[in-house]
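The chain that follows stands alone, in the form predicted alone, written as structure tokens.
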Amino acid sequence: MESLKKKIQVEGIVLSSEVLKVDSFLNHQMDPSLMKQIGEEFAKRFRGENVTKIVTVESSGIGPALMTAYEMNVPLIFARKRKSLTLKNDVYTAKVFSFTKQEETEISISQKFISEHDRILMIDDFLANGQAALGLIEIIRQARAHLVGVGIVIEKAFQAGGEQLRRRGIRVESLVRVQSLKDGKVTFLEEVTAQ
């Protein structure tokens, strides 16, 4: 997705060889036009899959997931990271380790929102080590729902998450795949394979 690549090149900040900061347009401040394009692209890629619900983890995945849900005309459900007073019983839960925050949290979704009849599309902003995706997959498994695929805005292809999901036979559609963040420069996977 060229508009996303350009945004990353212009506004993305490489903090280290493993961390790309995109908070000016994706996961702190959001660019609504870009979010709309992202939703349209995921809806196009997963057209024909009969998706009944979109699932993500709060909070960074909500923007792209909501726009995808809007384009597909299906509900969005986001897994909560903190227990709410209104979300006590009858929840599916999974443990997730955050590389960025260096902490483990428990995510949860109310059982009333996912059932064995659902065809779930998972959307998230980043895929690095795959921990958030694996947590959501565990919740989908507990609900006996069907996972049709995973849509990722930015995949760090140099980390294990994408490969781990693909080895499990899960369809992963990443709008942009970053091959490297070395020397403060973003190199996209296609640039490496084209050489």
Second form
Protein chains: 2
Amino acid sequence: MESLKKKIQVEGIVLSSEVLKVDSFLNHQMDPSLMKQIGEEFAKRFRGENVTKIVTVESSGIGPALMTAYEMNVPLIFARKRKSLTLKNDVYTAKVFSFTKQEETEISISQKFISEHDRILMIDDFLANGQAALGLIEIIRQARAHLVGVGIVIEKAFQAGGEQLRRRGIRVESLVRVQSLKDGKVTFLEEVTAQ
Amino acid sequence: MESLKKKIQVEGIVLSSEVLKVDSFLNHQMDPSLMKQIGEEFAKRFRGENVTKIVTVESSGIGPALMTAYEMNVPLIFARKRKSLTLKNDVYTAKVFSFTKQEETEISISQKFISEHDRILMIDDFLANGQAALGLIEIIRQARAHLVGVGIVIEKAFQAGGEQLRRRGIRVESLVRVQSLKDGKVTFLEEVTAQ
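Counterpart to the form predicted alone, namely the form predicted in complex with another copy of the chain:
All chains and molecules follow, beginning with the one already shown.
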């Protein structure tokens, strides 16, 4: 997605060979027109898949996920994150380890919002180690729903998450794939439609 | 806003005389068409105010705030919440006490995204005790920006927040105002345009 690549090139800040800061348009300040374009792009790529629900994890996934849900005319569910494990009967939960924060959180979705009849599209802002995605997949499995695929705004292709999901046969659509952040520079992989 | 009132009447669950659960369309599962209508309504009410930025607090404010930002064609900033006070030089911070969770969190916005030239519209899903709003107002004050007003999806008019903000001369626009949740029933106040 060329407009997104440009935005990253102009406004993205490479903090280290692992960390790309995009807080001016994606995960602190948000560019609503870009979010709308992102929603349209995901809707286009997953059209024909009969998606019934979009899921994401709070907070920075909500923007792209909401615009996708709007384009596809289906509800969006954002999983809640919390630190402590409070067992509840009416939620599906999964543990997610954050390498950035070096802590384990628990994500949860109310059972009443996903069922075995759902065809779910997962949307997130970043894919790095894939921990959040694996947590959501676990929740979707518990609900016996069908995962149609995963839509990612920025994939850090040099980290293991994307490979891990694709190896499991999951369709991952990343709008841009970053090959490297070495020498303070963002290098993109060619956009591919992985199946 | 009639469509919102109807949604609350049909899907809202009164958990107690203080708690209204609207997680089927607003703050866990989200109805994107309703969010779009909400954004249009806020944009209409604050048109002519030369708003330059929308601010909200993660996570459930992001949906309505993003749609408002899209309609007004301005960036959205969502304040980050965290439990511990980590002093940083490049962020504005404020403390927010949550009565629901009985804990104090800190909210923060990167200094580079708000300046004294900004005319800010604050959007949030709920207004109850007004703690989150007061925290954001404190951040806007630190940045010497101008607060144009506050747009609220659901105001619990029987709690002190709305009154407190209006007494300070702040324009509060609530799409619906709930007068009472007594006897398991949602009673609305007439919609007013408070100045």
